[in-house]
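A single chain, nothing else alongside it, follows as structure tokens in the form predicted alone.
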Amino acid sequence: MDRRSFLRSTLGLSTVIVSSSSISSVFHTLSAQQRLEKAVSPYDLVAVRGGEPDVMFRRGIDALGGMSTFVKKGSRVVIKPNIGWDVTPERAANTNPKLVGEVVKACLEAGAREVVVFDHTCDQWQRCYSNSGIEKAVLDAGGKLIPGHSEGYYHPVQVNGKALKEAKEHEAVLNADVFINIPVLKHHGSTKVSIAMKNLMGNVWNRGIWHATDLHQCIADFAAYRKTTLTIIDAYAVMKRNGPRGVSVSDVTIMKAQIISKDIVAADAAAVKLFGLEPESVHYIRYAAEMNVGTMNLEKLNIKRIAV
């Protein structure tokens, strides 16, 4: 397959139907080279399709070497997902506690000393921990889960971007060795879309500041001064519209999908177009593009495509 037929297929442009037996097939040839990829991985992009969330992290980050590449023995790792609303998981305004789960698993499984998770929320922060389902997730695989409502949590960094010159961060993530973003795709009213580069907002504190200078600057800006170690990035269901927060069920569209990479420029920009959208259409792809913060450019990428 040439790239861009893959590009199609992978990135929800075309519909490919693929028997199960056909796929059972395909995998079990190739389990020698998948235990090449684990061992060294040459991809820069991993997206995953027709599984559930966990199952499709598992695959996605073994062909990306497993979590061991990204988590030493002895990390301090911060995993931030959307947790920002106050609403149960099948309305997918927050991250799908299945997938926050299973990566906080696998990095304990990787030797992680603790595993924190955390979100600045919109809504009154414990009922979303709750009812989103990600609290119980996390709690069942062995990670902490920590509170983000307070200023007092938040310290001063200098990020010197175009726009953004400084922020307030969380602590957890100032600390962190490991610091790990999934967000999930979904529609927004100011930003078109929210995914991996705008979840980052829920890293800080005085984030009305952005809204009020130029939203999309400051979030490249942000990316840019915070460098993340992984994107994985969830859309097993995706709101399409009515976004973040969403008005019902009738807003989200299931597209069993997943993308997982170190580029967060990249990991949006293929997010993006699973959502329907080109990268350069969405202002804070273009510009942490431009910056260097990660390529946008998909032809450019050695993407690996996994069916499950």
Given for the second form:
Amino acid sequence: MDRRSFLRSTLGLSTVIVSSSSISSVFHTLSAQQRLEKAVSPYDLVAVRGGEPDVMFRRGIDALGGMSTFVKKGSRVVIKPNIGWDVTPERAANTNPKLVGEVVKACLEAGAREVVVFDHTCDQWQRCYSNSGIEKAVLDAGGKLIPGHSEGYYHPVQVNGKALKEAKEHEAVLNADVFINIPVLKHHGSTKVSIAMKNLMGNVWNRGIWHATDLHQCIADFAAYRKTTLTIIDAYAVMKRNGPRGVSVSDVTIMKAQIISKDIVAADAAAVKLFGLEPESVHYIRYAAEMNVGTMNLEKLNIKRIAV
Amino acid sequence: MHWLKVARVTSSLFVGSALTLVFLDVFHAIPLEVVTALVGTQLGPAILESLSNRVLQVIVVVLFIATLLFGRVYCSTLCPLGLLQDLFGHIPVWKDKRNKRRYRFVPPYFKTQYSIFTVVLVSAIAGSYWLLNMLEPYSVYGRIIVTLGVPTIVGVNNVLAVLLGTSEIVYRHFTWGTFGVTSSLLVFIAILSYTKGRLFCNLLCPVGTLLGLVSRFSFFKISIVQSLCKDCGACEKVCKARCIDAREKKVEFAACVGCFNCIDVCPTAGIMYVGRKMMKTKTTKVKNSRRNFLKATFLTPIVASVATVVQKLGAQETRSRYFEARTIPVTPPGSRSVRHFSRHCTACYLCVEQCPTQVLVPATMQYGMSGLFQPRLDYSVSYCNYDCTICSHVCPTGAISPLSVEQKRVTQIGVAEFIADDCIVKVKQKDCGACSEHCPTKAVRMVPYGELFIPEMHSEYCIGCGACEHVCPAEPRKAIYVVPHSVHKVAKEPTFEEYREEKPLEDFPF
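Next up, the form predicted in complex with its partner chain in place of the form predicted alone?
Following is the full complex, with the preceding chain placed first.
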């Protein structure tokens, strides 16, 4: 037995001892928590269909053990919807405001100290926040909407990916205990679809360099770096062409679906199938799966399917 | 205080501070209707716009009637630059303990004033606005506030934002050219008004000169009433237009800016408005001599030709293909053509201040000398919002005509040109598509290119908003850029076959 395998086995053994016994109260709560999660939610991914965005979310999150499984009392939550474009909610270029509002509410109910929502928008930020309907939804739900339009809010982080070595990420995410990604599923002109991993582009300041180096690889690199507590994909209204901005409401199909998972790659893989594509046909999903960010093979997952 | 002076000071402070707030409104909190109403009081832009706008025709007529009745009251009640000069006039006099500023009568420089006015007028009619823009008081004031005041406000806000955790303002339209010229102009006006009262108004200001000409025929004029005057000379000492000759008991009414300081200070009501028939003192008649006329007509072509030469010099940019395409500036939607815009804009920067994306920036030499400092769209700074028509609604001079959102969406101010040889997709063989992402009309579409997607132009839908150019990450040359139209065109409305459907998911595909 060499030193490495000795260490590994000792570590493994001690973990087993720690989790099974209740020597210290601290460890006790931790193991209880773990058992609770395991007991309440055996699912890797929840797919919901047939309801309004807020209703589908409630049903879905309940199947995963409720919001308190992910949001502990007193934690600081950052929610990142897609608010990239200065268009109305019907255009489905941004995340459904009803869903965003409901997630904010659920986080606060779970005892979050504060719930902060932001995006580094493409169009003029105030117009995006307001015309997307998300500003009102967040404020009504008791959340806080913060700006992301100035480089001063972003701080350097080491991504150390294959193509993306460093980035500047929004300070709200860097200071948060819980990071929830709520993208909208939609068509994209060059990456075929924009879903959860693509939505993380709104976390950073300097996106141009992603486009200029290797867009797909940078998306996968950043998804590997950014740990996400929960991914909730809005597929209520889905832009099927002219994405990611769209030209008119005629680009949109009302699909009434939603995907929730802790695994961002699995979530993207499931959503892309709703869109009508295979996960491996989208380069960044394949790259991320190859980098073991998550799994894109849906057959390996325990999926809960809910029809509202 | 005499009620006339109270009214004058009140009006001046109200209009001046309201206009200042409009120009400082970095949060865009003041409703557009209020902005247009306030700016509507300004005579300079109103005259320029009055050819096409009924409301402004009325305003111009009203202001002229007011001048025909009471003289240049405009200069002291509605003109923001007049207020600014008065403020400088209130700065305590250097090394004078009693802080008494005493003006003395100076015979008006009518010859010089009218010569300057003629040159400004002729060059404006000939198509060069830069002299007018340098001197038109409302625009000068707007420029001062936007180029000097707004950065200050932004700075203060951003310090507070750090302390209080509120939103920062990103300020993008700073140019050294406008900053330098505007601050020089401010210093010049400050010194002039500190030492010589309202000399700017009676020497350089085209609006003041025009109103002065009208006020020669005013029905009521401020005059010294011989029988009541006690020869104390108080009126002359407070006359910032320096148009009261107390010794001769004469008032040069064409130079009077209607501040009523004299009426207020007179102990006996010996100086007051007097109807034409009651007038006892004659105002001196000044002949606009033939020599001056000749001087002006001789000077104008020289100014104009210099302007054209400089204009051509300014237009020469030969750094790369990207810049070669930009031989003319991009003018805002609603401005119809570069020519129309350049011939109506007085560079007041109201649009620059109101533009939510800050894509409107003061040009330096892009319009050549004739349109010095008029605003242009700078896509290196930002791009024009698809649904926004604010600049067209706030413009007081008609340089940008009002557009509905529907009209704006098809107003083609230029057309994007795509150079595949510079594109990331072709050069690096990697997906990019930033241009198409941002295109609001899908004039730029991504089409299959092997395993990848590459942009394809559908120019008929392009409105020249510059979103594609702004975000294109290609270096050193943008692979997509807007070639401006000298005369704006109408783009095709982006229609796609109806697709929207209610198609709730029947079953999960996994």
